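Only one chain is given next, in structure tokens, and it is the form predicted alone.
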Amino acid sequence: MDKKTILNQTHRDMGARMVPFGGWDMPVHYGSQIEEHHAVRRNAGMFDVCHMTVVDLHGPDAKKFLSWLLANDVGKLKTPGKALYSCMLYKNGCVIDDLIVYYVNDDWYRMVVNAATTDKDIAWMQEQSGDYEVKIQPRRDLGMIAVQGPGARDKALPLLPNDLQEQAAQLEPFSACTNGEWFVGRTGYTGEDGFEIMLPQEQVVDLWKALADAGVRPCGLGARDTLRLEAGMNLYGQDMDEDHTPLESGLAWTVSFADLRDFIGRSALVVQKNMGDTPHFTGLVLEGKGVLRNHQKLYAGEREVGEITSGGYSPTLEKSIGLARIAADAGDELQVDIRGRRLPVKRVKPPFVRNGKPLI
């Protein structure tokens, strides 16, 4: 049976259509995926992300451990609350998961990992932690709500605990503040401003309802996917996975080779980097009618050169867009095979939309 977040009954009470997602029973929309998408781009929407897992790492070796565990360098985090996006890799350089890690203090880092990968993530971290004095603590007692959109911060701030409001109001992007069991990050997955709010499970429903009363629209997985695709953000299991490295997934910018720091997967990535034939990860726009979908094949003439990893209709651009992995020598003249028809696609550099504005 699918697992349920603390908001499950609330979603049903609000009229959500529920679907299975990564072992969870989650809302896909509340009547209109398109309207939810536009609500986030134009005002404010919220997402139940309680199925994702908060993981705290405590101990004197927390920084040293994360420096070995992650492809990006936590040594960049100098200011309490600052966040870093990174991949966690196998020794062959392929991606176990992507995550955000927050620096709270020298003995405490906080990570947020994907829902479907939580068990393997925790097992991998435990396996790698043997030589380090660090405690890995999944915080299943915490829930999380993402509030996103140009109006999100103004609507959410008055609903935070009084002693957290001023700190949250002054947060820089990709930073967080905390007070007690509440933790507020100015982060998100939609290409819009907003907060990701972690709080005790028993307080999640009250905050969700208060946000709705303040005019924040509940949004489901459908809008979350079109928003993140427009923002050019990867989805684990599609754009990156256990069979591909960050260099093949448009995430080379998240890998820090500086200062000869060793990390799990480094030697494999160095070999791949030096080979010089790594597949390219690119954005695509369909020129004509149809919808790009993941696994559709791409061609340069009669040669198959790659495939779509994520695709869909962009409500903001009113076009079909996608992300794709293609051969390094594929060139720019590409066609996609949609049910036996070859249609031209244009290569573009993601993101497609940021802060409500088209970028292509």
Contents of the next structure:
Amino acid sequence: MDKKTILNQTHRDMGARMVPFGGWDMPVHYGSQIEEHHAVRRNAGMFDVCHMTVVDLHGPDAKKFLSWLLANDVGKLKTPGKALYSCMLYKNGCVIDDLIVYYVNDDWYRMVVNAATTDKDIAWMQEQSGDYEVKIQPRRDLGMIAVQGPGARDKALPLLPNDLQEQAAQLEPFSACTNGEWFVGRTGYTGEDGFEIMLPQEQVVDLWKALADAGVRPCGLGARDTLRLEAGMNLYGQDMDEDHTPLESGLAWTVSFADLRDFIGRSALVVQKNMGDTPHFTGLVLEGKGVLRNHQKLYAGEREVGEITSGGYSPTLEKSIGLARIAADAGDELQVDIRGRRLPVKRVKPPFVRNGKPLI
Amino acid sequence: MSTIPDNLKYSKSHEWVKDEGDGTVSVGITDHAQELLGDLVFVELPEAGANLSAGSECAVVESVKAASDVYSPVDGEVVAVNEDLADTPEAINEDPYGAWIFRIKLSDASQLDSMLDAQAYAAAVEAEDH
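Switching from the form predicted alone: structure of the form predicted together with its partner chain?
Then the entire complex follows, led off by the chain already shown.
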């Protein structure tokens, strides 16, 4: 039986088509994935992300522990509310999960981890926390709604509790503010401005309905996927996973080797870096007709050089785009195999779209 | 609830077949199928002149999220393909029974008799949903 978020019945009432997703019963769209996609690029849309898990880390060793646990350096977080994107790695350097960590104060960091990986993430954190004075607390009492798009902040601000409105209006990108059980981050997964709002479960349905009344369009996981792909953002389980390191997944920028800080996976990544032939991670555009899909093979002439990790149709560009892992020496003349046909693809640097504008 | 016109025949794999009365049939995908697939963005057509057998994969419809095979409902030769769909795949979402995908010259007209009628197709869809 798939798990349900607190919004499950609301989605059904609003006409969503529900699908199984990583053990959850979630809306894929409410009629048209493409229209939902455009609503986010042009105005405002919202996503039920209550299936993701908020994890609080409290205690005097919280910083020291995260500094060991994460490949990116939480030491970069100096202002309360500031957020950092990082991977959590196994000792062999492969990715357990990608996450956002917010610095609230010296005794309190907050993380948001993926839905399907939550159990293994928490087990891993518990296992690693042995000697540290830190408490790992999954916050299943909180829900989360992402409001995204150029009009998202203006529409969401009046619906926040009074004592949060001004703080939220002043937020820098990739920062958060909090008051009581509400927590608002100027973060997201679509390449647009917006908020991710965490709040008590019992208030989630009211906020969702109020946002809808304010003109924020409910969007399903379908639009979330095309938006994040256009934004060039990796998806766990496709673009990175337990078999690949961040260096092979276009995420070298999230690994901080500075100051000789030791972290889980560091030595494996140093070895890989020194070898020098790490596969490249690239963006692709299909110029002709057709659709790039995950796992399609890539060729340079007759040589197989890699595969697509995320592929799909870009509603903004009206072309098919993808992310791919390819051999370091693959070159630029690439073809994709789509059901036995070889079609040329162009290498580009993601993101494909940012703040509503095509970048390729 | 999706539309299922009475004057067409259907396959369990969600193709519709229209008897053109001249030994050929037009084939497309049903309203139910396009609803399940969502926004269509690409159609890979069969080759004109290809010989198909019933049940063989012969075209592909791709929605934003996934590719789905279209099967030939009958044996025969492809005599026409709907080239307009190359530029307007969304026509299938807008008018599934108007947007034919290919036409086949039947090698065995009696195959139509064994296909589902509207009522039987409605029952098959119902059974699938439960």
